[in-house]
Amino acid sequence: MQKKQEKTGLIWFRNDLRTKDNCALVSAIKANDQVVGLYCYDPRHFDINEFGHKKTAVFRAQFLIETVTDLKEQLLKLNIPLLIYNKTPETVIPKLVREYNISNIHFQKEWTPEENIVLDNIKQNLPRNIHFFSEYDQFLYHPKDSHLTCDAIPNVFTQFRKHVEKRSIVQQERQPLEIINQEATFENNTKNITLDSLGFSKFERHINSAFPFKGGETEALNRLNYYLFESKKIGFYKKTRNGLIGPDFSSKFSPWLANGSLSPRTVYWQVKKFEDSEYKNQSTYWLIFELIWRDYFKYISLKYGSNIFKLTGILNKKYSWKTDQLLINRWINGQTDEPFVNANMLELKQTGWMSNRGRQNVASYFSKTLNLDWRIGASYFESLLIDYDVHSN
């Protein structure tokens, strides 16, 4: 009897650097006999953009690289390896396809142009009988259980959250089936990445960071249980979420979220746990409130696609913007006329981190103020913050 092959899947990590509760994952060990992870340290994202700034900054870097850290230590309790390079998906994808055998590639499902350009040139390099396999795994309520189609996404939020609160549901959790019985040995032969090989000297936590944590799924969960049931801060979290220094005014979960290295359902569904367990009030709706407002940005780029990258908006709206380089590096040094303004802009530079409410602010003044092209604020975001996050930037 002739000996059946065996199909062999490539688990093409993004934005979903975790294990628990993470659909590529589940996909790839249904679909194959054999798994292979891969995370690529896309040089792209830490090159200087047309704004002058590097894409990707030291903190989000060091944030990234434990995070990738503990993803190869969870995914080799399932006994699949995690190879990591230092390349374009481009150049590795369809080497491994070949070397390995692959014909399943499982990944999240991104629609930001970026995303878009690498996945079409990764298909245009590999054989047409190789199978691709996604989902959209980054939102609360999924996109097919919203009951919503691209056009009719509302364009305020307060709509967006009444019509899924009443009419979606938010899946459970789906979790990793047994360890994967890898017969064939897949050697990796791959190391961790360096802050030096990605182009940085050094890298010192701030002493009086806002977010003195690590990256990673296991740091996520730690901060998760300790938010919610060994501190109980969640049942103050409406009232101290808008505070600017501390760990605990609010969740601090967004880092985590924004890479993928803790899903939303999870923070959801624990929610609901400590609401069983605990109490419920206006605190740790509020929570799940903030999880909706995630999602509303979500849909909004779902809707409007590279629009929300345009000078004018999504609106379409036409303004005078300058470019005054001065003025720009007054607002990035803390150097303006706003003491406010410029404690947090500091606070951003040394650590990566700013607040939920500094961050509203420093941006009205950039934008609204000193009338500066909005592109160039949310280009050195993307640069500084550790949370960074496309569609909410």
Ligand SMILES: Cc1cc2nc3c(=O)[nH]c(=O)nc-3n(C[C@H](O)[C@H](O)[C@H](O)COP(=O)(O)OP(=O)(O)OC[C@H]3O[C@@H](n4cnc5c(N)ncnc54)[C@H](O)[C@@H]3O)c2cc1C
The other form holds:
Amino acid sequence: MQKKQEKTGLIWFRNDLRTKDNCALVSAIKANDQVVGLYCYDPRHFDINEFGHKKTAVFRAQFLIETVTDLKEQLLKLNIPLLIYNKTPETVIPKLVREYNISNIHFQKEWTPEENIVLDNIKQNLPRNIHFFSEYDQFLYHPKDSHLTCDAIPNVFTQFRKHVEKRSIVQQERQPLEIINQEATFENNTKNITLDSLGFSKFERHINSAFPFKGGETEALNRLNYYLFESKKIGFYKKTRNGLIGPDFSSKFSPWLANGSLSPRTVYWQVKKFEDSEYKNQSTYWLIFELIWRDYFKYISLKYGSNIFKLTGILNKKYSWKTDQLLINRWINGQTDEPFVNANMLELKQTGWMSNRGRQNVASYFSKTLNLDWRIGASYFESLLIDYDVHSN
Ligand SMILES: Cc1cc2nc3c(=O)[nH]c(=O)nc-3n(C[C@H](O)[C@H](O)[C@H](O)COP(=O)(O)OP(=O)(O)OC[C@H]3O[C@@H](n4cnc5c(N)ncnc54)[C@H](O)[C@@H]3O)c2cc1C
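Moving on from the form predicted alone, kindly provide the form predicted in complex with the named molecule as a structure.
Shown next: the complete complex, the earlier chain at its head.
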């Protein structure tokens, strides 16, 4: 009798760097006999962009390395090896498909132009019989549960929030996984990447950073537990969330949410658990309210596609923007006429973090007071922020 052809699946991790509540991981385990994971440090993410900024500066690079290192350890508990490369996915994936006889590729669905181009390039270099399984996995309210067509996505946050709160649901977390019994173990000759190999010389975390945490799912879940159940700081969140200094005025979940080492559904259901076991107040609700802001920007980006990157923005409005390098440098280096702007910009430069209140003020100063091309400010934020998220930024 002919032996049944075994199926091998590849989980291509990008901004879903977790094992808890991860759609791609669950679907890969269900659909295949053997599963292998992949993370590519895409060299393009460390290049200098058109505005002269390194796309990823050292703060997020370090956070990413910590995240991927932890992901590798968590996956090993499921008997899944994580292959790690300092190369583009276009170079690596076709090679792995041949080498491991991969038939299915599972990944989180993205929709922004750079991610689309990468996926198209990969598809062009693979035989047609390779199956791609992708799903949105970065939302609190999954688009398919929202009852909103793209055109009908409200431009006004309150309308959006009321709609999803009334018409949509937050799905349960994906169930704990069965530990897979890999028939043949994959040889993993790849190693964790170092800062050095990404082109950085050294990194020292600033002693006064408001974000003194490490990357990775383990640290994310610890922080979630601390903010809710250990310190119960969530109970005051609405009063403190606009603070400026220190780790606890706000949740600091954003860097883990941004690279997907923490799922928004996990945060939601833990808040619900807190409300059931401890108490419910405006503050506990407000953390979810802010997660809806996060969703809102993702929905706006779904609706307007690449317009979110254009100078004329989603409303297609023309303003006269300046590109004065002296003014840009003063803003970056905290040398403007506004001490509040300067303090926040210095914090960003030295720690990779800035509070929400700080971000609103420095961004407004850059674009509305100095009338500088907003894309240059956004590009600097992209480079420096530990929690950079293309939609929220
Ligand atoms: C100019 C500008 C740029 C920004 N760039 C980013 C970015 O690149 N990445 C990013 O995650 N956030 C960005 N934000 C939103 C916000 O500043 C951060 O999410 C927040 O400061 C993160 O801190 P926290 O996790 O302690 O937030 P908390 O106050 O504890 O909020 C909980 C979570 O809700 C979400 N959230 C809170 N406020 C917002 C908001 N205004 N918009 C979207 N989501 C929100 C975040 O995921 C956050 O982790 C930006 C805001 C501005 C004004």
